[in-house]
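We begin with a single chain expressed as structure tokens, specifically the form predicted alone.
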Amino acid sequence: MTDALSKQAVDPIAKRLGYASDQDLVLHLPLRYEDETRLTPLHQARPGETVTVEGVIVHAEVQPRPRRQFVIELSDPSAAVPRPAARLFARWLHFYPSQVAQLKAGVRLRLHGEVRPGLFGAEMVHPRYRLVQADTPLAATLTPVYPSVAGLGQTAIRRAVDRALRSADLTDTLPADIPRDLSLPAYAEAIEVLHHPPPDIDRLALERRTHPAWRRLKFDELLAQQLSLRRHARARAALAAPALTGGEALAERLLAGLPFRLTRAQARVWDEIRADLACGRPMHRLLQGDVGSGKTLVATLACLPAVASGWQAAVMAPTELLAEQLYSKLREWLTPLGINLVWLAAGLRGRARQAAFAAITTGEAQIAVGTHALIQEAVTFPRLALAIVDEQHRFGVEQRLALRTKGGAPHSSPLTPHLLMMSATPIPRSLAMSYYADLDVSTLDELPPGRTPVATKLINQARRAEVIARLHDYCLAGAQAYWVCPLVEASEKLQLKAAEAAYAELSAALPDLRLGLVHGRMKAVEKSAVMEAFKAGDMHLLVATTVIEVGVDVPNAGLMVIEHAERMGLAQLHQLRGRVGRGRRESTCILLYAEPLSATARQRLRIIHEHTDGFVIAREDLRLRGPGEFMGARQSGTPWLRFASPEWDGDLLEAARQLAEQLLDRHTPAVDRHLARWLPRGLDYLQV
């Protein structure tokens, strides 16, 4: 884009709608697109019907009453009909004296909007109108219906865009051989036909955005994408990163205690792991895998490169509850092997965190687990060799880059730690292409075996007593399970059970049983005891928030009951489920809802009963949601997509995959170009 371009000052209307310049503003694409283009006379109006019409006013007035109002008659005087079927009604609840004084009898209208019966015959409700002569043209083009903010009309928009469009710098920024081979619209064709579509345009292509220029936009950003990641991939790629080739022996030692075997699935992404770390560059993979996959271990034994190498490792978790419980579950496995472990969290307290501080700094501790207050000013990592962070879609792109940055390197020149990422949140095949692209993926797609296949069932709420006489009778059998609730305290607005009303309830309903609560306000001490005593088998029932919804290990316990499950997502339930299952006992899952359903929280009930596989499950929640949500947008940290899918331009997508490379091996001035037209502020994801 040419300097002048850049320079000039932002326009009041592009600034209110969030932005920075004409290029930015010809992006901002109607929503939806009204017919102006051809008049529907007065008598052929008909209820229902959105419809343009002209006539002249033959009567005005403002109604006090019933409400006061303004009320037009519109008649049609060239009609060959008679007056009463060839008029139509307008009438305004709210309006201005200056709209009084202008619409008087003898004007001439135009009006826009939908027809409906009136008690007098047809009227419109809030029309849009224009004042006319009998020669006034119609629109040539469809007209279009903008996103907005709150007090910026459609008028001042539209002159907005269509001045953008005049200004802005249209040119193709691809070779013009590209979008031909590929049979798409140049740029600026598209722009002009979906701010000012014709009137014979396929309108349900332009409704459905698979017509031609819908597609080259969408084409565009998701190169603009592909090329953004791709590149950043390559600069880590010349980072330095430690070279960690040690480790074999720690991890044979670690293999030969554990009571089973790793799976096919796990010996490939640890190889997959092992070589990332050897090779010297910088590691930036990503670890998915089902709910019981083994991720865990695979993450535990990626630390021993860096371990037998001299160098540290900081593996990070959202919360003290699953912070604690991979802390306990990595010194089960290396303590062993004689390997210094440090536990790091906002709970610790006094002497116990001064004493964390000082084995992270002085480099005692050869592995930190612990929660965002690894990446707190006052910790630092003398030899951070490797950063894990787990569930880590439930951090933000600031806290990951925290992580990776604590590390520093005793050489001329510092070197950039690898990073590894886990999910237990299946990432589907689309968004894996996109949005992951500059990640290397590795899946866990193998269960380990022993784990039991869990039942899942529906029930309603009104079976509640039911349930709680099942639970009993489980429980004294010998077995343990978990109650969930979705909140810790009472919410009149949702009419929630709470945490410590179910606990109460439960208590009283259930006298023979022991029970436990847990929940996010706890203090870490109190969570931390009150697992424990559940894990040992001093509890029956443990009655709990969310916080349990990853990291909880308890072979024994074999029935989940998940209250107001309509309320949750897909990957929260299913995150919930794989509590259980995790010994030989028979595990079942109740799933309790209250009616009304909406039509959503319908379609999820229905596919977390039906599957089990959270891979399919992640893809009929992307389906459902839509990668933003999907994803959560503030935290993903990549570029994010306005306009193209990778679930339903899938086409597009592989398309600018394949493209992407090609054009920074041998067209860098038109990835430049592209790139300053889609990511303008240059976002820069390098090291996230």
Contents of the next structure:
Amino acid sequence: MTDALSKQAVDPIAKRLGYASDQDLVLHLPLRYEDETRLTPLHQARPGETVTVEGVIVHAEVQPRPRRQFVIELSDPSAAVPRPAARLFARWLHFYPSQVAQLKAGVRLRLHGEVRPGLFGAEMVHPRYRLVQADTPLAATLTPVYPSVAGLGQTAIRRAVDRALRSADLTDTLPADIPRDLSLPAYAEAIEVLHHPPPDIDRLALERRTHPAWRRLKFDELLAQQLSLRRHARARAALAAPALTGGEALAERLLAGLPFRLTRAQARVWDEIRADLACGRPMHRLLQGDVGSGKTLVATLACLPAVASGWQAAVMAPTELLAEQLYSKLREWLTPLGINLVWLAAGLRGRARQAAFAAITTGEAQIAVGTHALIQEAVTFPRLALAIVDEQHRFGVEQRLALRTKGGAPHSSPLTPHLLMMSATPIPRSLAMSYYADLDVSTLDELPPGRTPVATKLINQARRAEVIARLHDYCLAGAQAYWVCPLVEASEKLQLKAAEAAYAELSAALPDLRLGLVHGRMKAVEKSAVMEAFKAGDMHLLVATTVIEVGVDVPNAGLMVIEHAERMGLAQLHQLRGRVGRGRRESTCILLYAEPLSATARQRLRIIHEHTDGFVIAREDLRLRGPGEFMGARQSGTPWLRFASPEWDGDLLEAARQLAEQLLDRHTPAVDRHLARWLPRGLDYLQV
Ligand code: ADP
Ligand code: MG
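Now show the form predicted in complex with ligand ADP, given that the preceding structure was the form predicted alone.
Below, the chain from earlier opens the complete complex, with every other chain and molecule after it.
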């Protein structure tokens, strides 16, 4: 390590709180405050109130019974009220001999704590106390109570924070007129107010974090996030990308061959993408659209300008099963147009693999479809113009980051390829605006016509036999169904066992039906053989693990049973349910749940039962879990917004967005100063 900061010994308190530098203590903000700026006369100390009182010890003793404890009695020598009323007991169940020696009759004490009704009058149990003189001044500001870790006392933290406040650089990163125009205080003032609020401060605003001091820090944090992300976006926009203008004729032929027309949303998004591809700068676009909104067709259209101008496109999905579905759809649509596609996945071996590699490196393959093997393999695309990533939320965080920073598969062209990411997990607008500030977002907000809404039923596991009987009748009437096995987080092996058990049970219970089983541990070829058979109508019932969660498309399947639905997340349930309701028949999704239900599980089931719109479900999910969990931040190790919430601080977010653009336009040193304070050690908010 070379920077001066890391050589400097870190304050031991900062270290224990998990910080890497003293500077972090400045932003270690109080959870709440105690008011020690006023004394409550002893006779006015009411049970239930938390107060600071002062008195002189009139009696102190260690009582052996009913439990060894140290008790003192205080009285107020200045009180006009006689002693029984103006007295208070303090009680310690854990104490040191030194304490007993110190707290003797005649000593003047200041106590802070909650008053409780005691046997002999008002008392405090384990109050905070200090020895004082009659003229010891009261605290001038509210006393902060900081988040702590086991064994670390408030006094130690307060001292460490105060020391950090004295030594840290609190100069404003922004020119003074900026906070002033937003009615926000200077940085130093905000910090000081939050650590040491004056007694007359608006306590409610402080608690609700709506006080201007809080808003200043939230604003600064959001600004850092916007600066960081918009700077990425600008750096990318400065790169050159192939300008892809052709493809109209191919698109017309493709659309003419379809049995349906583009939805208005598809047409709009297709225009947005076409404009991006033509402009000569790398596209960086997220296409979000609910399950079944027709993203695959949009992706297919997006490939055409690349193909028409002699470039290559790479289309990737997170799992082999999904990639294969994608491949078969693209092949169905594009082979008639004379376009050459190749399949590339990690499972591909020997000759087939070499042939695929060769087709890609000679440029003969115009489109390659596969899993992330496409990114990781040594194969290089000589003329890659476009990388498309389907179901991008399912990729691991690392892969998503790699995609977002580097933009897709390896290529040898000096031009940067365009990147289109697709996701069926809609991100509420507020989160998209903050965390995705480096992306352009397109939304398919309309489903193709003719979908029948899925009826969702919540059924107790106890009625399982009834459900199986119903499944039987349903399948015999000519329709197909899915049975989704319980999620077993602990291990894939257990998950497989559960799937095999369900398959055996259902096979025995439904001897006149044809069943298939598909799970994550199967070889890709086996999986796709089962899927093909199901698609072709050769099976009534497909027993599956959550591998069918995304992308699977079988219009004749109109019933889905999900076992132990209470274990699954909202996004997952919504995606699973999206597998049915794709054809003309009435569709049903049965959520089997087992009691007892946790409060959150109950809420999740209620939400999925009441709503079918993916955006509404996402919003509820966000409300239930908070942004960190919602976006999968826990595992990512990238910094999260600590103070601001894009949901609640929308006005600050909007202001931060505008200011970030202005500051970046002006190339002012404020940008680096601000990022150095909020994103030390080179961290950034880039996160998918
Ligand atoms: P997703 O957005 O979940 O990936 P898909 O692309 O798999 O959705 O589309 C779901 C189904 O809708 C597919 O069978 C697809 O062929 C069909 N589809 C796509 N666009 C339209 C449209 N405009 N009209 C009717 N059906 C469509
Ligand atoms: Mg899809």
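Residue numbers count along the first chain shown, from 1. Here the rigid core means the biggest group of C-alpha atoms that line up within 1.5 Å when the two forms are laid on top of each other. What you see is a predicted model, and the numbers here were worked out from it, not measured in a lab.
- When two forms of a protein are overlaid on their rigid core, residues whose CA moves 2 Å or more are considered shifted, and R261 is not one of them between these two forms.
- In this overlay on the rigid core, P669 has a C-alpha that sits less than 2 Å away from its partner position between these two forms.
- Fitting the two forms on the rigid core leaves the C-alpha of M124 displaced by at least 2 angstroms between these two forms.
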